[in-house]
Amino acid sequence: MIVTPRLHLVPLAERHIPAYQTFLAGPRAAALGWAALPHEAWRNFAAMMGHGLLCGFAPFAMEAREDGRVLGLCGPFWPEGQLEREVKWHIWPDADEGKGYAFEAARAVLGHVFGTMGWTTAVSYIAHGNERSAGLARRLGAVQDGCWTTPRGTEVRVFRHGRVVA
């Protein structure tokens, strides 16, 4: 776990999916491309859990500290065909958001690969026309890479993280 001034990043479990679930049911991610039924983001759920066992390392669901509620995702991700390792992040709608949750759990998390982890370069992958993940990479320190084109044909935005120490 990694505790934040107003965050609990922990292990994904099977309580979060549920929130995974209306997320990926809801117009944000049908705008980015995203949408999911029910069965399928419990098995895109199940995927990230399983990298945690496989990798080691997985994205934490982002509980906050006052309440418990899941408020999103961010971590760490190398799923076998992804370039190289990612850092990251999913904010709920529901959220509260432009509360700056997600830069804090992505601070956190950068130290922690960038730390704990070793890793000696990260990247996060944004989709053409997310512009608010864009401008989080940003203010993270982040620079746009080029671009790359997913084992799905889709193509992103690489931004390359600077090493950062939380």
Given for the second form:
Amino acid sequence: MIVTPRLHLVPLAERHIPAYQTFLAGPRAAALGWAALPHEAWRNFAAMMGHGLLCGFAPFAMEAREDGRVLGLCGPFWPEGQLEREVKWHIWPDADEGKGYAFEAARAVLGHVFGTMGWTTAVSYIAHGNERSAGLARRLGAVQDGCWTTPRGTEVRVFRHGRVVA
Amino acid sequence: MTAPTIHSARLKLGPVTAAHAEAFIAFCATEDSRFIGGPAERRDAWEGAAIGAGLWALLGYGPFWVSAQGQPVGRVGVYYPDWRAEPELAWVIYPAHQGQGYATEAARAARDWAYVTLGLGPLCSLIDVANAPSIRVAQKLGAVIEGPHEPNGGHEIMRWRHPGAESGQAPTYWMAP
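Output the form predicted together with its partner chain next; the form predicted on its own has already been displayed.
Up next: the whole complex, starting with the chain shown before.
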């Protein structure tokens, strides 16, 4: 677990699934092309948990320290078929966007991947049009380093992070 | 949790490893995977292996990865993703290792484990009417056709019902020492 001033970053667990399903059923996910039915979201979630067992690491769920509510996910991600090791983040409840939670989580996670995990480079793949996440990547010190086309044929922007020492 | 390791007479059933994921990916690239939704690209097959591992973390049970003499030979166990009406006992043994009774042995061990440890059962198995080798396995396991299941991607599927736990019958698996 990683603890930041306002957040607990904890292993993904079943209790986090409903907020993820709600997010993927909502308009923000639809705008990014991520819309998914509840059973598809459940399947994705199981795959992310299995990612942890196959790779030894997985994104963390993000919980508010003040009341334990589920805010989203943030963490290291490198599934088969993805070119580079990634640090990813999502804020799930609409009401928790814009409060700096993703920044707070991502900065702690960058310290974790470059420190404890010993990564030498990390990127964030960000969809064209997702200016909120691109802005966050820049605030974290990342710079755009071209684009990458996923195995599914979607072009995304590559933001490369500078090494962070926690 | 992750899968425990259990043993049957000739087989080891345990958690996913990189070697098992690679063997599964290789299998999913071939037409032989048509009864489990293949062929599938590398990325999708890897995700399938990851989902199997994720089921253990979410439910406390899921598919075991099967080894014979240290080699990955398949995947067998209880599959119960969120959208299914009931848990299914499912088995895949890769073609190079078929014909030796591995599927029957592994599925019986996994079924016994599910009955003893989880109190599940009687379990079902969903089998394509064209999948003759799997139908033979179901018959050897004592399962009987219960009725048609909803067709999936143009495949005609039957739902087989396994016998329930038999009292007084010793399980066919043991835990790793």
